[in-house]
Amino acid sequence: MGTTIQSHVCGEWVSGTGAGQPLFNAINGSEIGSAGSDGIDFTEVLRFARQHGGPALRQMSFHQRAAMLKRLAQHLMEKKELFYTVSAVTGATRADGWVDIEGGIGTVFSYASIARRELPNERFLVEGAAERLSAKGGFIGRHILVPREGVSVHINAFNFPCWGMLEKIAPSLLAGVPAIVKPATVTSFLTEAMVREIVASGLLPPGALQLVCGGVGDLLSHLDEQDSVTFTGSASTGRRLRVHPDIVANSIPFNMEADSLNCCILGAGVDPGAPEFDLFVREVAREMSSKTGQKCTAIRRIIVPAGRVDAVVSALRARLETVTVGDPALEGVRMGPLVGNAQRSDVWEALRAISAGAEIVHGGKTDFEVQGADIAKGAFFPPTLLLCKQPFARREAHDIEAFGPVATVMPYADTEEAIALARLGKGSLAGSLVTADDAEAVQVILGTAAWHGRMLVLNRHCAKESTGHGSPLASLVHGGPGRAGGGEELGGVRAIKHYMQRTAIQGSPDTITAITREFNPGARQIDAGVHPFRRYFEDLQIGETLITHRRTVTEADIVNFGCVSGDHFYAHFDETAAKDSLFGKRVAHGYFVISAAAGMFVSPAPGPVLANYGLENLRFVEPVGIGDTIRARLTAKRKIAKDPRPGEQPNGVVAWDVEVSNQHDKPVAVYEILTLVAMRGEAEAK
């Protein structure tokens, strides 16, 4: 008998009161421990998260949460070898473990970076532009997002004990919402090992992350309207949880990511010997053997031109024969066992069902070679390839998934048939097309996108840098329609917003400015009596405005700017052609207008403004001709405090709303500039 796998709830490590579910070594079948959640009071678990974890996280800004996650990722990376040791017991090779362990930690790093780069240093998020709701502009609307004041419950699958947890908790914690993680029991010992290091780091507030190893008990019955649930696993289990009475009654958001029958399509014009043919064979074989085929994104259906079936089968056979199955600790072993004997039985049963409509052309036998382990004790399974010659007549390969190293080749006559076969999966997490023909890529992607959460077009041009068919990335959505669950995870800021409440707010421009801490059209403009570029970051008020002197544009301005820039576009220099253009006259360069505006509003002497950080949302509204007079309005729109770096003067980013108008007070150019502005405290200390 091994050790008891514990849960971490209410700030303590606890063991279930019952016998728990036995856990086994996937390589030799020996019992390594047990896990159970009997005796855990889930009302207290939820209360602890709501009363401690939630308030602590909501007191932090997005940037503070991001810094916390970055430090956590650094800590976990330092402990990665411990996780690799535990991961091997699940049957994972070093390469398999890398995807789960370092891939998961890398996702946390990515989310920390996304939050620092794309989110404000605030506790809420303003989304979209102001909406004018009245004729005179005295009544406007905005959208804001705030953290939901509940708990996110994550029910994860067995195949990625680390990544599955980390890719969900990262956006949840960034959103300011505490998480309760319930890993699949069979591999929960690896999740427990990582959570122990997270707890030991002391980087997360108490209650921000809790772990339940064992059954979910009556947890879902105690959720309320502010909570959310994310699920990864089988479609049947997901459907059952989705209709839980309390989830339905309280309209609790339920995000589902289910295993799907993902496909890979070989382009119609790809011949054996072409780089794309070799890429196709390599990608399919890799997806079949990586994690022993236990990936929700793994390729299950191999869709190839009818005239290439024999060549594809032959090439895949040759490739799969090089896959050495055995103890992952041995050098040269490329594929370990399935996660356990129960999973092995499930895969054999599914293979028998699929083979009723397809022929086994490689593998599929119980007497195969295993390196360094006893085939009778470990959960080993051979790489197995099937051929379904009539994929429109036989539905087994489109309906049944063997969650292991099993895939089925199926022929198509033309591109429309390939698209039709891809759709028969009834919704997939990921699909791929291998082709160098961009016209074919357009036809296939637009024909299959509605049925897939993610699509990869692979060819010689991107192969060296491609992350492959089955690799979810933090910046792209992970999920899919139909059988795949209809949910979305990851996707950068999109995932963070999943845990937040979007609220439309309405009121006067001044009130909305006060709430959003962002200047809105029609709000009061402040004259502080000093040029805003002479003010330190802390002193600047949202709404501080400078209205510049006027400048009349001359022909010399246009000629000189054209000579400096090299821009001699006809509308600026050809009087005859300009009269026949939409302008009706010669006009100044748009970039001259904004350059002239900068000359009018910049305060040239050294001061708190350190640098121009960028220009955004530029739009030229009206042409400016010779003799027109312009001036600029500069208004402090929003402020973003930055965490100081070692040796750097503390500063923040100030976004300025700029409107350049003509002598008729009509806008001719509108845009936003960003400046780095020094903080006063450091400067005064010097």
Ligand code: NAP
Contents of the next structure:
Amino acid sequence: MGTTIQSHVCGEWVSGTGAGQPLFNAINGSEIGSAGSDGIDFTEVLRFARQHGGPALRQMSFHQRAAMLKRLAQHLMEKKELFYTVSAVTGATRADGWVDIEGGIGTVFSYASIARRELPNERFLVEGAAERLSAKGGFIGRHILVPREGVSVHINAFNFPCWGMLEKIAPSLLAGVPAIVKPATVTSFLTEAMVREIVASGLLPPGALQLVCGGVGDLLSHLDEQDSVTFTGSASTGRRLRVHPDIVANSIPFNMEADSLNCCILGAGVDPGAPEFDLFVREVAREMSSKTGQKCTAIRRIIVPAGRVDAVVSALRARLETVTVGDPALEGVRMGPLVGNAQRSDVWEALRAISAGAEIVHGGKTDFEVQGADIAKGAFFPPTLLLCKQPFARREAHDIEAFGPVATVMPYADTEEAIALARLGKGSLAGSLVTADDAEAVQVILGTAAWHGRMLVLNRHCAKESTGHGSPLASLVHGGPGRAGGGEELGGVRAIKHYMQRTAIQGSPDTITAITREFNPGARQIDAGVHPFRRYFEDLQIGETLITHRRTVTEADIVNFGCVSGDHFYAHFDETAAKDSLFGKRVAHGYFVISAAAGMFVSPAPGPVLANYGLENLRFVEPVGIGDTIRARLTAKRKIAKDPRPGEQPNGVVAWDVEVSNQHDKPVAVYEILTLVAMRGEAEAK
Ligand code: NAP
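Could you drop in the structure for the form predicted in complex with the named molecule? We only have the form predicted alone so far.
Below, the chain from earlier opens the complete complex, with every other chain and molecule after it.
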């Protein structure tokens, strides 16, 4: 670790020209260096991202960006021990560091895989189905998403120097948007260490990621309408930044994740001795001590049935007794210091304010045992539990965030009261209910969901596999309403779309097909003179269509299909019951109709179609009766080229639009089938 923490801007590592802000070791308070951004020309930083990073990323497809991120995650994982060493200086234990470092790298892996699975191998995204906008179908609409042609600026909190950066840049880079990361200065040295490895890997194009350690100067004043900002930190800073004149004037998306007074509710019927009681106590104690309580999702309000207050307080006290505080490098130390002495003063002050309306029942004293470090020098804080006996009359615990190992127990009389207390947080990132009573879970979740970004229902059935109250996951939304900032992060593809512009496009089916590279209803159907299943991936054009021969459905078809499948449902076999049914007569099995369609459209001899691997969006639109005559139309709808895998013939996915119609040309079944189709190149080489 150098003494001057540098920024990486315009392709170079630079130091601020001023003295910078001093940085300290959280364990012993010694000065370890400084960070400052004076002298950085932020217009140049933005220009570099816009001129280099943006165009380079936008040239890549989603799959290419995903492959880049996967390689980056692999590279960072190889270097993880270096990050753990630096992380210890922030006061983090190995377990705390794991959440930040490997949790962050894991999020990049998850995003790379989400993009490979759920996004096309394209540079833009087509969303939803075609909208028919005219009576004759000659005018339709669709939505596309393209990368915003600007920069994403990420202003992060101090508590997750790695995860905080990675969970934001992964979706941004996948969307094709370069990122500028500004970590909280106090722990910026860990973010710097990670960005050094990212830069050294050479895996990202120049300008895709820039790092500013120190203040953001006048950066926000130079943002324009294509840029976006995410902010994670205290509500007071967030409120100030979100009304920055340039952010307002340019309608710049501003995603805010702020403080949150998250709750955990013990179910009304949970007795001491029940598995849920132990789960509750363990979860609360873990959330209080993990990262020394410096987690945006940490449990701050412990809502328990009035008759269980004493039992919960004594069980929590017993558990918190076992939390050894000290130098995280020492064996057996479970909780390190806060991030620094300024933070320690803030938490003492917040505790004093909360205790005006609640009594301290555990901890809360300045003299406590610290292992392997000097209590006077390091930013140590004892696990502290309060009890607020009148949580409707005294609002301190609902209003004040002590960003440390501090939480308050509060009683409730009935479930309605528990819900009302949860809502007094005025909007939270995460909440939990610990109960095995699903009726109670329904009532509590529906009563609190509008105030929460995520809710966990924990009980004996899911505890073993539960990811816990405090863990944001790549596939689930992270964020919360109201006080929590009103933002949304993560949530799978949702986060990638956040950096893209959704545009409705309208026009003729042919035009919309040309733009989306996807067949749309009403667009020109191409007869290439060859069965489409005999065409290699590269040759097949979107819109290539096969209209099959016809087939009249007989009673023998229904009886044979019923015997093969074992499906003797009355609508197919019981003349009398079928007459009284919705259909008024015996009808063919829907699955017979699609099987018969496959029989009509396949080209049976070996050829480029390697496999049929799925069917989507199936609807049986009209019944097919005995004597009806059906035929199928098969149209190449969408092509997704896959990256070749070693030992596998190069191929791609072709989605086919299928419509089975009757003798009146009315559709009876519509769906999409997915096939793997070989690429010609490799086949010829063989
Ligand atoms: P903070 O003081 O609000 O700082 C957050 C970030 O804003 C830092 O990078 C800070 O930079 C920057 N900043 C401060 N003033 C600024 C200004 N005028 N212009 C531009 N940037 C500015 O919060 P913190 O103390 O780092 O973090 C603790 C808080 O964050 C807690 O309240 C916690 O609940 C919240 N948090 C929320 C989430 C979530 O997901 N909801 C996650 C983590 C933390 P400097 O460090 O250089 O001042």
